[in-house]
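Take a look at this one chain, the form predicted alone, written out in structure tokens.
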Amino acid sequence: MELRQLRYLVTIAETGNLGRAAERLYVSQPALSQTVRALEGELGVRLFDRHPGGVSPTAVGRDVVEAARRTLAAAEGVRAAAARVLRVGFEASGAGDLTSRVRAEFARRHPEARLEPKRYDWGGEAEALRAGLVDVAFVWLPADLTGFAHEVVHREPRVVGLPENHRLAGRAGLTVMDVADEPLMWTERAPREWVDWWAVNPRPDGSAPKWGPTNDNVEEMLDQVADGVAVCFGPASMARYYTRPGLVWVPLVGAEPLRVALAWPAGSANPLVAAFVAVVRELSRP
């Protein structure tokens, strides 16, 4: 069995079509079957049935599939180790001003390493260190941190950002309460209990969130508040890295300060990652 086959696997599951997998793989079609077929007479399991409208995966199949992911990511792994590549996954803002510091002082510790930051929207940056498309990140918190390797490195306030001729716009400190009618953006891809702790759902009243339009990205979020759309929540090193025209921040006042975790695998042998855990608990001491 062959990584180029474990690819193979995947991109099937991801398309439903075997055509389709086929021109995203620069494959033939026939070529494809024929591994496909192969593959489910070495395991002696079917992997996909097979329907007019294309093919989906069995349940062994969607186990396999799943297997086959995290092999492909491991694999992954081990190449970024080798080209002594670390790879860093963030949210956003990441941990304020505590993600470039310690990027510039790893760089200097480690000029013969690479770090690749990796972005991600709203929780992503927990799922790719699950799926081990990053070697360590700094994850936004709740998350669920389940068998990784963490500790809270990073706290900071949070905002409310509001469009620049919004009646609030002026204030030097505003309440969860004092937006409580005011249409909030939010997303639906990100785990519940992260849209609800930076919602502040329930409110102090016991109320739910107005809730406004949703959004994919920290882009399309900050694009529709400037356009009056609504308003919403962020952390503050949020209104020093992304200021637009059309959009002003204002304190939020009496809400729990964002908690930045540094994640990694329980057990990592990377030794780059030691090293980047080690230089982000040296600056993060108070």
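Right, the form predicted alone is done, so what does the form predicted in complex with the DNA look like?
Here we give the lone chain, stripped of any partners or molecules.
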């Protein structure tokens, strides 16, 4: 078994077609035919069912492909270990100022290492983690982190984003019910649970939020709020990290704060992960 074979395998599974896979891999179709046969022989199981129209993985094949994906991710970890890069996933304002404090301290301790902060859209940091696109991530809870090592490292109160000419814009604080009648921004990207948590759904009185337009990320959300079409909720740090002309932030009172977890695949191949976790753990302790 070689990584080349696993790379081929994954691409074949993704395209479901030897021809197209060959194209994407810059090899000829028989090369893949041959590789599949070799792997099937070595592993002793049929991995794909062939039919005119393409190939589809068998039950075992699906699992093998998934295992192959993880192996390739681990191999990427070898590269990362050599390059001393650590890809850190987050969304929007991440873990607030903890993020920058961690970055500074990590750089101090590991001057040879390079952090690569990678921002994702709503709920995307958890997906990225799962897909092996990042080595570690600051994940906004709630999120499904089963199968990942994680710990809550940060919490911050929430705020309400309003157009500056909104009748409530001058208030010192707002409750969820204060803005119950305002259309609320939401997203189709993140899991249901995530959206409901942010929207405080159901409300204390059992009612549902008044859903407004959807958006895919902070910028889109804030643009629309500044345009006056809706209001939004966010963590306090969002007020410090993102501004928009025509947008004001007011503390949201009586709602539970955002909890941010640091999550990473246990047993990650990238040794910087452990170092990063240690720094975050230390700085989040006070």
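Residue numbers count along the first chain shown, from 1. Only a predicted model underlies this, so the values are computations on that prediction, with no experimental measurement involved. Under this definition, the rigid core comprises the largest set of C-alpha atoms superposing within 1.5 Å between the forms.
- Once both forms are fitted on their core, the CA shift for residue 281 between the two forms remains under 2 Å.
- Annotation for residue 27: C-alpha shift of 2 angstroms or more between the two forms, rigid core superposed.
- Annotation for residue 49: C-alpha shift of 2 angstroms or more between the two forms, rigid core superposed.
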